[in-house]
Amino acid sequence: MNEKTIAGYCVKCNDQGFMEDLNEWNEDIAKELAKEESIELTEKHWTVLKYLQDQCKEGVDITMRKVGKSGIVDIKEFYQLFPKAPLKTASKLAGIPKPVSCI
């Protein structure tokens, strides 16, 4: 485990940059991480990030298929919101561990 400063906050991250403790996450961190990915967060992005956080808190394994069937976004829209590796990128921005289904 490493410590990394993101948006002025020192957070615990794994070797791939995924946060280890969701309680350390905040919107400033998400905005900074989104900026690094060249993503400007919209209300739809925030809705997806909240959904991922809620699923993580409930201990649900997150997959592309589940996100696509969530009723929040379909797969095509998910790719439009997070063009490069949508599930991996969205999870990182949401402050949750990298989903097992991600390579």
Contents of the next structure:
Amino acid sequence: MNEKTIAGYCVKCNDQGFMEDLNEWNEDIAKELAKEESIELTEKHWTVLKYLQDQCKEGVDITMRKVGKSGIVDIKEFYQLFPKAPLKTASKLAGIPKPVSCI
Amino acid sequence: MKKSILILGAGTAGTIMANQLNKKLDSNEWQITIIDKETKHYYQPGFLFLPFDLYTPEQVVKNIDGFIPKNVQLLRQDVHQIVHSENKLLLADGKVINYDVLVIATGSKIAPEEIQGMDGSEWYKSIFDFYTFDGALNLRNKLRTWEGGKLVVHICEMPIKCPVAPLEFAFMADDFFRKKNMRDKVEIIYVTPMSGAFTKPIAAKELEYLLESKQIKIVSDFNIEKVDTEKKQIVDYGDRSVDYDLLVTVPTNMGDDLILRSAMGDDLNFVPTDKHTLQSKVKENIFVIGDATDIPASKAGAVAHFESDIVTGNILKYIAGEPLDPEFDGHSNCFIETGNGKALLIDFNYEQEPVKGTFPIPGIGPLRLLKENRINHWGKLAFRWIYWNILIKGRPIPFVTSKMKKAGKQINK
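Let me have the form predicted in complex with the partner chain next, following on from the form predicted on its own.
Now the full complex is given, and it begins with the chain already shown.
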């Protein structure tokens, strides 16, 4: 396990920069991580991040299909908000683990 | 009058349950009935070998009847709806069957119609699945005469049955074309919606070399929107595209339409299920096993086998009015063919990612975890015999327990 200082906060991160404890997350950290991805967070971004965190707390596996049916964004909009790899990028900014398979 | 327990689906999970319950329930008190509209039972791991002419079709299919115990009634019926509020089933022919306990083992199926352009005129011409008997057989016929080009091995979206199967397909394709002396004519591209071919840190560290040594190119974070059959491209929501000459895809996996008609499923028709007791979240007299659940365990026969002990135990507890055991730990175990007569073995659960070690006897093996070798490959081949003769009959596999063993694993804490 690594520790990393983001926006002045020392947080537990894995090798790929995903936070390991959602309790350590705050909005300043999300803003700092967004800057690294060249994303400026709007109201819509925050709503998506909040949705992902809620799903994670409920123990639900996060998928593209679920986000697309969330009523917050459709998949195209999700790509516009978090370009290239939206599920991975949004998970990182939300302070939750990236989706994984069995190996 | 006897009480009734119904099992829906006579695939791997349902057949194991019929055999387990038949041994545990008093036949003077309980009538066990299993319902399936199909007549054939497929050894689904064999679908991976069929396209490469390594198994014959006869080796992967038998009749359902042969695996259902005499005391269990087998009904060849199409079920229209589960009316869980009234503990009854409506059959397609209009008949009604009442039950006291219901076991849902309706599995998962491919749904190529979920992706625009996938199951149109090119389906089984230049686009194939290998998750069905028909798909695997059609792909075999294609590969026998295919002259090469871009082979794209592709996953549409998660979750899928047997999540490592597409990777195994890519490894075995590499071996297949090498042996045909045409590897230089084939480009193998593995396209996944995940962040890579390996997503767990230890597996990624141990196994990345496989992709490089087999010259398999990875395209990750690819979420398919459509297949453009004119341009022979798959296109993702971010407007990236990958060209193919031959597309071997794992389409969206979904639960049975019966679950949708019964309004009991999630957005993919999987049934909400307690991940430790395997009781449905829909109603307390309904239990769910195998691919039909929404639990975050692998959709695989070995998982259904491990679950069957817990489901059987909890059904007995439910009948006796006792609290259920939250015993299922997500245990999964699978061989991963890597081609060239070798395989890997992984053993893991909800908490423990795949690591190196020995299996099934700690410290001895003879199988090795997360390491490529020949004995694991022989294990995979032997598994077909184990499946037909031990596993679906609900018998224990020697030294293999329902709960994952930590002994014999290199776990860093």
